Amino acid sequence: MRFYSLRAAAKINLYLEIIGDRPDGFHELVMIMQSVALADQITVRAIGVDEIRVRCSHFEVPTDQTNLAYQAAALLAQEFPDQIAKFGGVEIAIEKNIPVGAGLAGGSANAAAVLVGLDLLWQLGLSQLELQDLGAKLGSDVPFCLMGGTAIATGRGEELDPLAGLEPLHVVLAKYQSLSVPTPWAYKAYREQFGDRYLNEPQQRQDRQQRVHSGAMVAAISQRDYATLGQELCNDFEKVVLPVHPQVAQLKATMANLGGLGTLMSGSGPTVFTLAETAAQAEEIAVGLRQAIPDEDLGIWPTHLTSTGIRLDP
């Protein structure tokens, strides 16, 4: 049986600004996204029958049609019916290392890995841009998960402009395992509280995007000014998530007091991260956090930033 094994990297948001509403019902965003080395292992294997099967040992991960990895395979089967007829169906095995419901795009990363794996397995010969266009049909984070590295994401998150890499940096991720924050709730709560500030004219939205492109954080990334980068970390979702989830607010405050370049909640949460300049500093922060919050429910993952989103294992 032919198979491919891939590493699907998690992502964090170094910057997330909600600008306004879009005509398609999504929110207009400006984000700076970053891949981290914490990754799921995805294996796509030909099974010789016209089926899509998903298996995962993690109890919170569905293995039916609601799984985004399944949807990625179904999309390619729909787009390229001759190939699935020629090569047969696929079994998708997911080994979860990225925490579930964490604001780290684990599901989107899995879907991106399936797109890459099936492109190889079914010999589709798709370009990176073609894969990203397909990924955008599955979810706003999938195109970035395909590209990886460091990038500005605009639109609803699918329009990407790569930035200089930040691979020398390390990061400590922390999440209460039993806690999740539904992204639709976070958007709804933000709209209810801050919708009167939305920029809904196209020119206003475009101007705001351009100001971020030329702003302090992008300059800090290009100049490798890590101190300024840490100071410029920003996430609009903190305004609605932290007041409702004081446990996450306290986690952020505790991590910020342990040092590092800067601390922020990623995406709609509830994962909090601290950037660090070295592996030793990241490990020191992780140890200090475990001592400060000796809660078995708190997962802590020291890792590093990476330039790749999906990587094929040899």
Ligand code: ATP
Given for the second form:
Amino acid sequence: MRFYSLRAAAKINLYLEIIGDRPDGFHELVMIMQSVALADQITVRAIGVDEIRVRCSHFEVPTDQTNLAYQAAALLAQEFPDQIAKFGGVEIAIEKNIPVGAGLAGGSANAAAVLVGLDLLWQLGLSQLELQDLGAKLGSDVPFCLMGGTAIATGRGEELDPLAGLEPLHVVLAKYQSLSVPTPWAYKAYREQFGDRYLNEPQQRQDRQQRVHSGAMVAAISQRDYATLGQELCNDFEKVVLPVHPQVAQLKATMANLGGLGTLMSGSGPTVFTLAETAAQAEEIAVGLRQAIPDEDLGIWPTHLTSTGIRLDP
Ligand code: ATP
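Please could you give me the other form, the form predicted in complex with the named molecule, since above is the form predicted alone?
Next comes the full complex, and the chain you just saw is listed first.
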């Protein structure tokens, strides 16, 4: 086959707690991650020349070496030089549906799709675990984007523990299109304001992770107790992002008033989501939100939760 087409799902964070600093400069986290059906379309196509090319439908996304999809291909080319010599280079086409700089891991999802696509195109025969190890070199969210579904993520986000799926649930995502929050800024702001609370002892950190593993949200997920799940939604980044972006705080308050199971900002924002029990309820929330905030800059995406991270199109 000369090309593969893949769907790369966005993620939301149902839970995100920042525990402390790590010696490698990253933050120690405990998160509960969830794939959603809103997805980018990635095509990897063999080209005759020994090059990596990226095309993208979104003007804000770079197509040079800073694109995470490019970096995924470059990593595989470096790790498996014989394969690129045998099969030639690749053109990566990205059709963006996931909003950019949104806290939905769009770039990480693209990188994950390229790893899966090139594994096929270059006949590498990598296992899921090998792909996840390579993914972790590209970004903390890439292993989860490869695995998909529902999972507890610890470490810097790359250590994954799968949980029971939440596929029956729906979700409404909303983001002011012109607003994006750089993740490095959010971490810096969090450290400045809450760094004195960071846990440094390994035992304290383990206890904190354990508290999430045996906590109310994980129990609610395994028991499919969606009402409790909605009440337990929690994201430390809200503490720094909402005060600086009152527009996002207002969006969250408006969405929370429209019914649904619970409302939260995803990742470092500024996307806010509301979980819903049915597609009809998600649609109602989306319509209600459009009426409550008739601002054209506000993008609204009703979608559903999914167990799939990267899906190969037939
Ligand atoms: P995360 O939740 O992982 O922090 P995000 O959803 O906030 O990610 P992305 O959409 O992944 O943010 O993009 C953040 C920045 O990364 C963009 O502004 C863009 O310049 C750059 N970028 C590099 N590669 C990509 C890509 N393939 N898709 C989108 N953005 C990319």
